[in-house]
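Only one chain comes next, encoded as structure tokens, the form predicted on its own.
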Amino acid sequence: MTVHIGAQPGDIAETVLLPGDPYRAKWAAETFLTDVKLVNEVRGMLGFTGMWKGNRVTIHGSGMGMPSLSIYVNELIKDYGAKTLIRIGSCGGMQDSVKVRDVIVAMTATTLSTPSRGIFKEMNFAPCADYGLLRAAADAAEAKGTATHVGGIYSSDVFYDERPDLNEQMVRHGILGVEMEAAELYNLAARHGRRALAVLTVSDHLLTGEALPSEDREKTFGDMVEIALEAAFA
């Protein structure tokens, strides 16, 4: 057990999927895994371990933003031996070619600041995904016929952004979408020699204002979970 995770030794699988919302973790575990066991509910952050096609998987909430994700990923890696960590979540589209319901597989994650900034000091470290996971996710998405984009994303450290000029530069430089967690996940994976990836569903669009209706979110989220699972065990 750790300060934030109440799982016992051996309860956490080496492969962990990380939705931000703990109730999405519950839904994904109950929908895609068999022999599901609740392994954490400290502070309402739910984690579940089960089986997928003969492979052991944990699906654990990470909360909102990089500071929250950093807490859980540090503990999952250091105390529970997680080796493959895949963020599954939503993002806002930032290019005309990216449509609502599309999936983005994040090659890199640009950011203004992460919890790791104190370590890097003056250096602008470039966090990126594990290439094997990246390629496997792109292949899985293509096999499913899911509209998918592979490239850079922007991990914002605020939700209510008041910097339209910054968003304009992200669009100008080809950033596909914006979310709030992947950059720190990639930092931590690099630091500890783990594999990491972010597979994201475009739930809304910064340019068009379009948003995915709530009744459509579950189906689209399901496609993303399947892509992440296929990539993890390719």
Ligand code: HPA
Given for the second form:
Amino acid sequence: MTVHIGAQPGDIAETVLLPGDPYRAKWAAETFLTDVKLVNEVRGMLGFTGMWKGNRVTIHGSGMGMPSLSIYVNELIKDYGAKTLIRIGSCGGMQDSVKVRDVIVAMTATTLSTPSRGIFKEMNFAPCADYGLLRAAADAAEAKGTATHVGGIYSSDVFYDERPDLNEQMVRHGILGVEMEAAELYNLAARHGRRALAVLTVSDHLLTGEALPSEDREKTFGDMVEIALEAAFA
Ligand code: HPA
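Right, the form predicted on its own is done; let's see the coordinates for the form predicted in complex with the ligand.
Starting with the chain above, the whole complex follows.
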């Protein structure tokens, strides 16, 4: 047990999928895994371990934003030995070529700041995905016929953004979408020599204002979970 995770040693698999929402973790575990066991519910942050095609997997909520994700990922890595960590979540589209429902596989994650700022000080470290996972996810998405984009994303500290000028610069520099967690996941994976990736569904669009109807979310979220699982065990 750790401060924020009630799992026993051995309850957490080496491969961990990380949706922001704990109820998404429950849904994904019940939908895609067999032999599912609840391994954490401290503070309502649910984690489940089960089997996928003969492989042991944990699906654990990260919460919203980098400080929350950082707590769980630090404990999953340092105390439970997680080796492959894949964020599965939603993002806002930032390019005309990126449509609602498309999948983004995040090669890099640009930020204003992350919880690792204190370590890096004046350095602008470039958080990037594990190449093997990135390639396997792109291959899995292509095999599924899912419209997928591979490139840079923006990990923001705010959902209710007051700096449209920054978003303009992100769009101008080809950033595909905005979310709030991937950069710190990549920082922590780099620091501890683990593999990390973020696979994201475009749930809304900053340029068009379009948003995915709630009835469509489950199907598109499911494609993303399968892409993440296939990448993890490719
Ligand atoms: N901003 C930040 N995070 C998000 C968004 C957004 O527009 N959409 C989904 N996650």
